[in-house]
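First, one chain by itself in structure tokens, the form predicted on its own.
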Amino acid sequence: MDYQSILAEIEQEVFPLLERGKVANYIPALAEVNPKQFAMTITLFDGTQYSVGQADALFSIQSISKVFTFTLALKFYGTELYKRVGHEPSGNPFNSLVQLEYEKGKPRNPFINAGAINVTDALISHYGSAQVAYKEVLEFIRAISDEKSITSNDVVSASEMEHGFRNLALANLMKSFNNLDNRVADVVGTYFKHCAVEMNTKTLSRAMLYLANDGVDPISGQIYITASQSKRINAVMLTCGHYDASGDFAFNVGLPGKSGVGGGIVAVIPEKMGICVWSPGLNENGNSLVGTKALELFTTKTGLSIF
């Protein structure tokens, strides 16, 4: 198959739709960013890429980094893991109190951001601190996609903690239900973090390889979990990746993946390939306009679906 002829097709449809996405105002520091921006990457088993676009360009990963710390937290928690946060869609919006409320401080799934805030609560218990926990965290994400250059932006993590009340609040409220350990402001800093990561989409398109292939990198062979946990991870990428628009996503593109407010998504087609793409306009559920629909795009024209 010419994946670069179909990239580029892509890439020639999918130019007018980039006036149509708003990028995240809500996160100052996100808001300067330029939404007339594109790029895609697909990464093979054996290492070879084909990119369009701006694909060596550095962007917020944001929430694509709850893979990443769900990934660990499972592999260190296993089914325990389940007694704090659940893997069901939620159908509400990702930062949504009242569902956390009523369900006593239970967050549904590891994607929402109550869920990843809880999970990264479990990763500084686990660490014994906050530092030894995302110091852990951004080496997993150097080891997956094998790129040791990649750190955090501390102006971008700032501003989310300047003006993060609501996650705060999500913080606050697990805790009132005796479901967060450690200190709110370190949970909800280092969550922070993580989300403010930057990546391209050639380093995380490569950084998936390891879910497209029962928890092992195809390239270094390196064991990261079993493939169970593998197969449960890929699960709820594709019923929750992307917040209430999941169904969505999995109806229109048909892979499992995570989307997040920097404009990326991470998509794996098993056995097959790592995908990301990225273009910083958002749709009004908080996912990339264009990245959405050049996902759709892709599956049509390979065929390549997990349906």
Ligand code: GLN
Second form
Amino acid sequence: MDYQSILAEIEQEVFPLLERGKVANYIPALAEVNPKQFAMTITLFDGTQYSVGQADALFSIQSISKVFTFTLALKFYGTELYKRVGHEPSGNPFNSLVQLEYEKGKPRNPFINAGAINVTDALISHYGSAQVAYKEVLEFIRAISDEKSITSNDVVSASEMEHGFRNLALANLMKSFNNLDNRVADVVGTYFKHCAVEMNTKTLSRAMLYLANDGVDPISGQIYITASQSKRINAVMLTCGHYDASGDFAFNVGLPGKSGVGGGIVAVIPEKMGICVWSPGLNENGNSLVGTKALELFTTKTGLSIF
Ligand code: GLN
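Same protein, different condition: the form predicted on its own was shown, now please give the form predicted in complex with this ligand.
The complete assembly is shown below, putting the previous chain first.
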């Protein structure tokens, strides 16, 4: 298949839509990003990459980091993890408080904010401190993307902490239900730091390969998680990766995927490739507007989807 030509067609077709999305403005440091940017990369199992647009430009991975923290927590806790966080779609916005109160402090899944904060708490308990947990999450991201220079942007995480009222409320609510072990400020601070990691579409599409290959990196041969755990992470990406628009994403794109408010979306084509698309303008559900469209075009043009 001529992937390069397909990506070039997609880039042209989405161009008129670049004006439509709105950048996340509830994190002031992200509000300054120019929305009219676009990049897309696919990485095959032999490491071959095809890209269009600004594929070297770094952006804030935000909620895409939840895939990596969920992976590590599942690796260490196994199915015990589901005692503190579920695996059902929430049907609610990513930062909603209402359901968490009804359901006595147990978040629906690891990809809504409450669930990801809970997973970060589990990692802090596992590693013994917030500092070590953050360092190990970063090392894991560097390993799976084979890029040692990846780091987190302190301006973005500090900006989010300053305006993090909702995430702090979610963490406090979980703490009140005894579903958070560590100090709220430490947990939320660590969560913001892994959200503020900066990557590009090349490194992020590379980082998805272990999930396309049953938990094993097809290039290095490194085993990160079991095939069963990889299957579960993909299932949760498919059903919960786009919050209350997860059904739409499954319907229109047909791949396990995870979005972030920095405008990135990662997706997995089992046995074939990792994909990342980036465009900072978001739709009303907080998912990249052009990114979603580009992925829909990709699965339509290539005929590759899980269905
Ligand atoms: N750091 C962001 C937040 O907690 C992540 C949200 C997202 O990317 N959807 O609000």
